[in-house]
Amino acid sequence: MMLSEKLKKAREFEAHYGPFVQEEHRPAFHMTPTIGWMNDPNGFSVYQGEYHLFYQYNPYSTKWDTMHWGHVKTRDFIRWERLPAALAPDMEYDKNGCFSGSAVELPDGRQLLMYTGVRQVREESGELCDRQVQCLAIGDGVDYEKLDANPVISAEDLPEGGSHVDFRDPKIWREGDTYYAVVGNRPADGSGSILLYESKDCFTTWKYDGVLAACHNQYGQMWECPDFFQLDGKYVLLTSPQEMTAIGLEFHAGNGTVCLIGEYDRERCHLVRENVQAIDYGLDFYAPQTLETPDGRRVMIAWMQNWETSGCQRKGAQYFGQMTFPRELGVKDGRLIQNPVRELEACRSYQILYKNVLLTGLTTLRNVKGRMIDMTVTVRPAVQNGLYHWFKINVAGDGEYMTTVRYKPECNTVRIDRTHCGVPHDIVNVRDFLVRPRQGEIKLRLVLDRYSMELFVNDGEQAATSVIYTDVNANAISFEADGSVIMDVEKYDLIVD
């Protein structure tokens, strides 16, 4: 297989400069790029018994630029093996970028990548714009060859009014002998929709089936990065809308995420909605993608960042971007449930356990500290039928800096707040969200990995993710209450070999 000059250049660059990034400057078990810039996860899939993850990648800078595909793989979602860059923008139809996409294992043992190719064209109006098409590449888990048939889905395959400028991020899967793909698009009303395509002739010729789901300007505008799957007897569609308008405490403004749960009408190729919710309620979460493990779990990973804060980078860092820790998904009572994959438990050590701690002010607990921890805190009112005003957990503290999780039972809200985490920029640092009322009881699980905090509320009923900018030496943890609470704390250090 002949490699293009652009791909060889990218591989040589990352092989030379990647080893200079010291591991202690990376998170221990959250995936980061070899070198340079990373955003959306791509091609999260099982191939020959291993989990492969590709990602939007600019090896040459910590800023977004012409997109390549980076590549890693893992057996346990903890330890990631770095592989050479998989795709470079080296064809006429993708010369301005290999945008997001997905992957599937073929019956003959090869791996198929499906991605959006982008090239800039000048319209009749004189305006320069991106022309987006869907393309394929086939390989052996390391090297990939783009198909002569590319592009396989283009403007001619769009429904009336569909945009060829906003037409991207295919998620492919196979059912029997038929391949399906969902693709994000902007229809004539200027909002967002998810289009469904199918192929019965070995994936090179595709037929448009219909609109799986449409926004109608209700939840943001262009819908990016779709993923569609069956889970616990329901069908789930994940997507990431641009230009969201805030809706209460459920959806925040800007680039957000939406989960639609319901039934699938196969005749109409349409998802019948039963519930719409945010996927993650934190500050840094976008473009999630899932896979199904051999033991039947649906596992999700996402870019742990948002576009509005992507200019906030640690001084001198040679890479930018990290992924969330993979999460196991479920559907319960019509809502999405998510928790860290169970493989994380093998990294736990040095258990610290406190039971029935009476808390009425600010306190610390002996040996409860750290920046690589898995900690669950359960809180309940100290007085029967009496509510306290609020409860806080302060992490990544050193007397000057800290990041806070606060629960207010009277209004059933949780707040994550990194205002004092040391970031010297005017960015969004606070986010509130509603939780299910439980008479002042709440269970908060925090997973910290040097530069991040992932919060899971009430056994995964909600999750909230945040990058932390504080120096890793700030590792103090404290607890605080306005009122009287009873608190249980179970804390583990996380050690990755």
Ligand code: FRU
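Residue numbers count along the first chain shown, from 1. Here, rigid core means the biggest group of C-alpha atoms that superpose within 1.5 Å across both forms. Keep in mind the model is a prediction, meaning the values are calculated, not measured. First, how it differs from the form predicted together with the named molecule.
- Once the rigid core is overlaid between the two forms, Gly126 counts among the residues whose Cα shifts by 2 Å or more.
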The other form holds:
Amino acid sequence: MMLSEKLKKAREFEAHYGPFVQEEHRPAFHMTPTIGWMNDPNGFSVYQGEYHLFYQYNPYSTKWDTMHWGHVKTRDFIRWERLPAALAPDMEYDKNGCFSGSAVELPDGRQLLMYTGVRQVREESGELCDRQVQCLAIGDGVDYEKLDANPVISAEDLPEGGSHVDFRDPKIWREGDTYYAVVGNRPADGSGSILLYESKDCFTTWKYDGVLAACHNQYGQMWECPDFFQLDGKYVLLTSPQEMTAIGLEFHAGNGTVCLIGEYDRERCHLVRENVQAIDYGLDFYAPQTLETPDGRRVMIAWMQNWETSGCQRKGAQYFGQMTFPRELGVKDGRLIQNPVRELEACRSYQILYKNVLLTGLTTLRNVKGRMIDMTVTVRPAVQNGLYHWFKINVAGDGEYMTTVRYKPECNTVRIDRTHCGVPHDIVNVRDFLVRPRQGEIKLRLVLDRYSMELFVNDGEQAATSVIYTDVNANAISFEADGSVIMDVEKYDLIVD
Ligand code: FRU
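Given the form predicted on its own, state the structure of the form predicted together with the named molecule.
And the full complex, kicking off with our chain again.
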């Protein structure tokens, strides 16, 4: 297979400089780019029995620029093997970037990548504008060849009023002998919609089926990075809207994430909504994508960042961007449930268990500390039906720094707060969200991996994710209550060999 000069250059660059990115400056089990900048997960899929993950990638600096696709694979979602960059912007139709997309294993054993090719053209007004089209590349799990038939979905395949400037992020899947793809688009009302396409051979002809779901200016504007699948008897659409305005404590402003759950009307190719909710209630989570494991689990991974805070980078780091730890999804009572994939349990060591600890004020517990931990804290009022004002867990602490999770039973809110994590910019650091009332009882699971905290509330009813910027030596953990509570603490160190 002939590699283009641009791809060769990217591969040589990452092979030469990548090894200088010191491992101790990376998280232990959260995926990071080989070197340089990373945003969305792409092509998260099973190929020949392994999980492949591609990513939006600029190897040359820690800033976003003309996008390549980076590439890793894993067998356990914990240890990620680095592979050479998969795609470079080396064709006329993608010369300004190989944007987000997905992957599928073909029946003949090859791997198909579907991505958005971006080319900028100068409009009559003088403005430089994108032309976004959907393209294919085929490969063997390492090297990929772009198809001569590219682009396979372009402006002619749009419904009336659909924008050819904002038309991106195809998610492909196969059902029987038919391939489907959902693609984000900006319709005539200027907001967002998710279009459905299908193809029999997938290599040349794609037919437009209809609008799977539309934003109608209700949840943000352009809907990016769609994913659509069946789960626990319902249909789920994930998307990441731009320019959201805040709605209560459910949706925050800016780039957000939305999960639509409902029934699928196949005749009309339309998702009939029953519930709309945020996917992650924290600070750093965007552009999630899912795969189905051979044992039938729906697993989601996301960019553990947000565009708005992406200028805030750890000093001296030669890479920027982490993925979340992969999460197993479910639907329960019409809502999305998410928990870390069970593979994490194999990394648990040194169990520390405390039961029925009475807490009033501030305390630490012997041997409860660390920055690579999996800790579940269950809290209930000390007096039956007697409410306390709040309960806090402070992590990544050292006297100067800390990151806090606070639960307030009287208003059923959880707050994550990284104001004092050592963040060197004045960015959003606090997020509040509603949790389900349980008479003041709550279960908080925290997964820390050096520079991040992922919180799972009440067995995955809610997740809230935050990057932290604290020096790894700040590893103290304390518990605090205004009022009296009883708590159980189960804590493991996470060891990745
Ligand atoms: C989402 C996104 C996608 C696009 C990619 C470009 O974060 O804006 O819509 O394909 O990033 O890097």
